[in-house]
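For reference, the chain that follows is the form predicted alone, supplied as structure tokens.
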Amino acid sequence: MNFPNDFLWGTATASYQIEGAALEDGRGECIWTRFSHTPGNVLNGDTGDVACDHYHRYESDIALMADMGVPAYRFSISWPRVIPAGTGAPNSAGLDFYDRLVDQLLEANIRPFATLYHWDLPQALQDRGGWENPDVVQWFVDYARLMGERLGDRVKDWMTLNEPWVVAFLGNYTGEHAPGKQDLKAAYQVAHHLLLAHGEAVPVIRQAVPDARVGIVLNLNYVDAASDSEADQQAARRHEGYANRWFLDPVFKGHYPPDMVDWLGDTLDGIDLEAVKVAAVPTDFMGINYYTRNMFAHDDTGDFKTRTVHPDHDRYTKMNWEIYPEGLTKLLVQVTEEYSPNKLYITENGAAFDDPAPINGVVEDTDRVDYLKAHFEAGSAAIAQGVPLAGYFVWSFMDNFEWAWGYTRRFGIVHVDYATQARVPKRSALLLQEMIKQQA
């Protein structure tokens, strides 16, 4: 593996998945609080009320990162913790928490990367229409300004949104995620307002933080056709338009993909498609969250006339996601050739497996080690092909609340005993530590 001397290694988390303290110190309810407390939405009835209790344990968690020598940490800010109603008066206790968190990171010589939105919309805003309401763009801009002004003297790396595709479509089309709607037209409204919010927030962050480095994080899978048939090739192209290009094209080209606009027809009624040009605001980088490949065949049923195909082998994670590291190289090259980004980060990559119990202070998660090694190699191969890949954040720093899967899926490189909150590094944490040492 070959990485540039200034390549940045890090790890990542999200607020609702780790913080706990769900309604403590003035934090408002978020859509995941409401969703997870609604029976049937989350496996085993799990919630993020306590999660990893990071709100109270952040000092020891950062100390553990420092012991590993982690140079950078990507975290997200809980909007309802800092503005409980989503708009209006901020919550000083919530702002103070992120002050302490950032100060502790800097003291440990860890570079903070702040994500403004990782899915925990204030429930008070959802009650006003949430991301379907055009007013949400200004609500988000005001929130972004508050955080930029509060933390911008210390935080220089900012991400507006995490995985807007998931927010729009898993939250509002399939209903697997909060707020649990199943309405395709609503999902496209949500996607549109997310893109507008990104475009409007970037200059506001720059105004509050003149030396800011700002980007957006998209979840992108490599998309393959199940066969060489024209029908399957077109099915794959449609899925790529739905999952990848619907966000890539606006962010880099200022318009939605024309083939998908034609395909969707009146599903997009009520959306000012021209307005999305604001999403093409210049940014310093783009974050890519990569986990797997998607393979599709044509199928006349369903909104997109596609059917997911699972290749017949045993290389799958606990999430039933195919292990396909070469897809990361292909995707990075594809994005670079098509969109010419200034800089790319892998902002999430990792895997859930059935880990063995800790023995003698370590978890031997050999499956995850193999997964990460293969994907590190894929990133290195992409750099060799001219991809401007500048850093790699392993997901996740520790086991946590895995959304609709509750606590049944572990992505962490640090094991968490949820009963005692004890942390035990896994072999994968030692692998990351070794990569960091080689970089020094």
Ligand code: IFM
Given for the second form:
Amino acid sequence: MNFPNDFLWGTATASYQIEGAALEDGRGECIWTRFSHTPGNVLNGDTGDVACDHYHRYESDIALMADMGVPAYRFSISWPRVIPAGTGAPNSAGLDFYDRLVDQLLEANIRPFATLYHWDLPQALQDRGGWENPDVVQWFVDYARLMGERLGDRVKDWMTLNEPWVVAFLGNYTGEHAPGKQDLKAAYQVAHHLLLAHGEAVPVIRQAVPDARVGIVLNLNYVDAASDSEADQQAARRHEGYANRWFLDPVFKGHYPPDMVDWLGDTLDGIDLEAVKVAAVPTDFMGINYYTRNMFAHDDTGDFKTRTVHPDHDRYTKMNWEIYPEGLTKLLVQVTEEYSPNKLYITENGAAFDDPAPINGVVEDTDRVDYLKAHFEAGSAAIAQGVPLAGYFVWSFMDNFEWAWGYTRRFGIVHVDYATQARVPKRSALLLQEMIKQQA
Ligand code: IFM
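Can you swap the form predicted alone for the form predicted in complex with this ligand?
Okay, now the whole complex, with that chain kicking things off.
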């Protein structure tokens, strides 16, 4: 493996997945509070009410990160913690929490990367139509300004949105995520407003934080066809259009992918497609969250006439996601060739496995170590092919609330015992530590 001297290593988390303190110190309800408290939505009825209790344990969590020598930490801000109703009066206790978090990170010499939206929309805004309501663009911009003005003297690295595809389509098309709708038209409205919100928020963050570095985070999987047949090749291309290019094209080219606009036809009625040009606002980097490859065959049914194919081998994680590190290299090269990004970060990569119990202060998570090593190598191979990859954030710093899977899927490089909230580093944390040491 060969990484440049200034390559940045880090770990990542998200507010609703770790903070807990769901209604404490004035935090408003978010869509995940409501969704997870509705029976049937989350496995075992789990909620993020307590999660990793990070709201109360952030000091020891950061101390642990500092012990590992982690140079950068990507966290997200809970919108309803800082503006409980989503618009209007800020909550000073919530703002104080992020002040303390950032101060301690800086004291520990850890560079903070703040994500503004990692899925915990204030429920009060959902009650007003949420991301379907065009007003959400202004609501988000106002929230971005508040946070930029509050933290911008210390936080220089900002991400507007995490994984807009997941927000739009798992939240509003498949209904697996909050708010749990199943309406393709609504999902495209949501996607559109997310892209506009990103485009409008970037200059506002720059205004509030003069030396800000700003970007967006997309979840991009490497997409393959199940066979060489024309029908399967087209199916794969459509899936790419649905999941990757629907966001990449606006962000880099200022328009939606024409083949998908044709395919979707009147599903897009009511959307001012031209308006998406605002999403092509210049940014300083793009974040890519990479986990797996998706393989598709043609199918005669469904909105996209595609069918997922699972290659016949046993390299799958506990999420049933194929382990395919080559896909990371291929995807990074594809994105670089097609869109010429100025700088890329892997803002998430990691895997859920059934880990053994901690023994003598360590969890031997061999599967995760193998997964991460292979993906680090894939990142290094991409750099060798000219990809401007500048950093790598492992998902996740610690085990946490894995959305509809509740606490049954562990992605952490630090083990969390949810009954006692004890943290125990896994072997994968030591691997990351090694990578960081080699960098020094
Ligand atoms: O846990 C999530 C994270 O919130 C967003 N990206 C994917 C991770 C694993 O599913």
